[in-house]
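As structure tokens, one chain now follows by itself in the form predicted on its own.
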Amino acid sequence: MTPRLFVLAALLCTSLVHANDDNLVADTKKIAMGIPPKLLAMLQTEIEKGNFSGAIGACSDKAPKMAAAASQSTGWAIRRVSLKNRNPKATPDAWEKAALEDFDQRALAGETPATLEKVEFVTEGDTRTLRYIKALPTQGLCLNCHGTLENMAPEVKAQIAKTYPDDRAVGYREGQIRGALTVKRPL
């Protein structure tokens, strides 16, 4: 093969894997990103309904159950994970750790929270792994078992101590980045 040839074979075969790595992320995306609206539309009717130990609940039980379920189907690792966890489950390991911190930095910098996503690929043994993190700000709505423990309802407080006795994640102000949302996809 000539110099040229070997060249254009090269530059060929990079953009086909730099448009399979593209796809893989717009698909990762898609389907990680449907987990939070659903999420927030259940907070929302528990809320709706005067029943904020049924959004206790649906965070303690039914969300790290979605995460559970889209896992399964896809054979991904998708969970939700913060520097103030409230479920110890949701401790960063150190990547997501890291992510999260710059997150942090850049958002203190002026960037939207709502817009701070990192994707890379990693190896991980003899497995090549999508890793991608999106942070999760802090809607209205999460004020009332995440805001201020001055404006949080005292059966709010009682029922996060009795459900996480070592809770880290209150204090929150609207827009400030809670956690994130996280994936390990192998190829």
Given for the second form:
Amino acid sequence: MTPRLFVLAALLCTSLVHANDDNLVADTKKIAMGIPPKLLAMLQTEIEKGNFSGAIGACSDKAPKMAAAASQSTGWAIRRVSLKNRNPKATPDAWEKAALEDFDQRALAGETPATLEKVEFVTEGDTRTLRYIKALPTQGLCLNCHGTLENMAPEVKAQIAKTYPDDRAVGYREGQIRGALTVKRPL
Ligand code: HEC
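Can I get the form predicted in complex with ligand HEC as well, since the one above is the form predicted on its own?
Expanding to the full complex; the earlier chain stays at the top.
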């Protein structure tokens, strides 16, 4: 191959790889972003009915099930994590923890929490993964179960204390980052 052709081929391949990476990012985000609105709608319905145990079920049972179903249909690992987690399994790994700490700082500095996200292609050994994490801001409705203990209904507190003796996910204010939805997609 002449040097000029080689350069051309190299350039073309690089841009193809980039286009492909962009597609990977776009469809990862599409799947991940479908989950929080569905969950929010479920929480809203149960809370409007005054059904807190149904709403707790929506956050504790349906949310992990939705993430598990999405993980199963895609083959990616999709879950929720938090720096102050309620479910002991929702502990962030090092990459997620760093992203969450960065989100907290950026939110403090005035960025809109709902826009905070991070995408990175990570190579560990032979495996390349696409990592995506999106902040889940605390909204008014979330305070029913993640707000200050004085403002939470006694039946909610009792149910949470029973199921999650090591709960750390209270004391939030509206606008703070409650946690994140995170995707680990093997490529
Ligand atoms: C009716 C009570 C209730 C409401 C309202 C609620 N949550 Fe939760 N939340 C829970 C429970 C219970 C868990 C533990 C779930 C589990 O076992 O995985 C949880 C877990 C989470 C987690 C996973 C990390 C962790 O701490 O275990 C995130 C993130 C989260 N909630 C965000 C929110 C957001 C954002 C809202 C508002 C849009 C919200 N929740 C509203 C009860 C609630």
